[in-house]
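The chain that follows stands alone, in the form predicted on its own, written as structure tokens.
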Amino acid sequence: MIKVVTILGARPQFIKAGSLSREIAKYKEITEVIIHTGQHYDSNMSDIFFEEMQIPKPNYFLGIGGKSHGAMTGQMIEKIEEVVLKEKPDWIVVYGDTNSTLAGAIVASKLHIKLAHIEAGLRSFNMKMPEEVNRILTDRVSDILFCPTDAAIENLKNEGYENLQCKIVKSGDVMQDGAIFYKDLAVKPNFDIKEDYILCTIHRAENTDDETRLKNIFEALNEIAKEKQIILPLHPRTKKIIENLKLNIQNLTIIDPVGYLEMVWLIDNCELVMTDSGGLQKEAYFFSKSCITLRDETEWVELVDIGANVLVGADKGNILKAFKNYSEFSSKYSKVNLYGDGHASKIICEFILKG
């Protein structure tokens, strides 16, 4: 019997991990123990959330969140180590690039437990982003690097990982597994929605904490909203910043954050996605939607390369130009197999079984 401890902290990680957990359940040889660090805990992380998403409830909830990077990561290392010493797993599995990911990786390396990093090899090449630091350090101590794309594998090769004692595996993307699964469960939100709306999200600190960037973005959005309905689920923190800056949002359809099944419906039925989110860029592609990314760089460079995604930063002119031309760039790419065929979780389980 192989025991796997999975470390999760952010809501998107639970959605990704749900795909792997459902696959693990098919294997009698694998037992999974889930640790929720509490990094991004909110009231939506409730029993209802796990039931609706068909995600296993965590075996451990550490309640660590709302602290500085150092305090948060340090406390996570301490508490995760306690659980791992108790559970004695064969593998620790981490996802992506959060502080929870790095904490789990450090525990695994210090206790000499095999570490699997899912979404390995991604790079934005911006070392000012804490996520970039987390993913690079986690990759370095991993035993298996499960890469979602060829670009991720190429990044690792360029950094010399072929010369290290680790396996590099192109698994495909577990988020695509989830998109396929949840599409049939999607729920239409209960508010007025026009047929050709744009779905927009803004949450990254590089935008919300920069008055000039945020002002430029919302000036552009208000212009676009004169032509198309823009639905913008807005976190209370971002909403408060906007109110304090007295930014014009009168043309936008501002809503509270929605559940994931409602978000899947909004992605699947929109005409265009505009976002600074990493995950939503991919989800737009999974549902054959063009994406305008309100960032200066992206870890999903392959989407930019094929024309499915365009980077505009926070420049008003670039945003408006991209909106004007999005029908053109959306027609330039055909559906190609960038992220696997929806069987990433199965591939990961098979490699874990092999040891």
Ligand code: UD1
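Form predicted on its own done, so how does the form predicted together with this ligand look?
All you get below is the one chain by itself.
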């Protein structure tokens, strides 16, 4: 029997776990023990995903959220280590690039437990992003690096990973698995939704923690909202900052964060996505939508290459220009198989089983 300890903590990880945990449950030879660090703790940022996506209830809930990066990561390391010493797993599995990911990776490396990193090899090449630091450090101590894309594999090769004691596997993207599975279960949210709305999310620290960038973004959105409904499920971090800065926001349909089934409906039915989220850039593509990305760089470079995604940063003029021109790139890109065929979770399980 192979025992896997999975570290979850933040919204994107719950969504990825929706696919992998469902797959793990099919294997009699693998048992999964889930640790929820508590990084995200509001029910609409956490519990709702476990319920809707039928992720097994966490075996351990650490309750470490809402702290500075150092305090959060440090306390997670201490508590995860306690659990891992007790559970003695064969593998620790971490997803993505959050502080919970890094904490799990450090515990695995100190205790010499094999580490599997899902969504490995991605780079923004912006070392000021906490996520970039988290993913680089996690990759470096991983035993298996499950890469979603060719670009991720290339990044690792360029950094010399082929000379290290680790396996690099092109698994495809577990979020692609999820998009296929959850599409049929999508639920229309219960508020007034126009036919050609834009779906928008904003939460990246490089935007929320820079007053000028955040103001520019909302000035541009205020303009666009005169023409089109903009639906913005608002991350609690952004909500607090907007309130503190007393930003002038007009005509936007701001709602609380929604669960994944409503989110899938909103993506599938929108006209355009505008976001600084990592996951949502890909989901736009899964559902054949175009995406205006409110960042200066992206890890999902293949989307820019095929013309599905345009990077505009936080410049008001660039945002408005991209909106004006979007029908030119909208839905005209050719759909190729960039993120695997929906079997990433199975590939990952097979490798974990082989050791």
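Source: prediction; values computed, not measured. By rigid core we mean the largest C-alpha set that fits within 1.5 Å across both forms. Numbering follows the first chain given and starts at 1.
Participant: Is the shift of residue 250 between these two forms large enough to count as movement, that is, does its C-alpha move by 2 Å or more after the core is superposed?
Facilitator: Residue 250: C-alpha displaced by 2 Å or more between these two forms.
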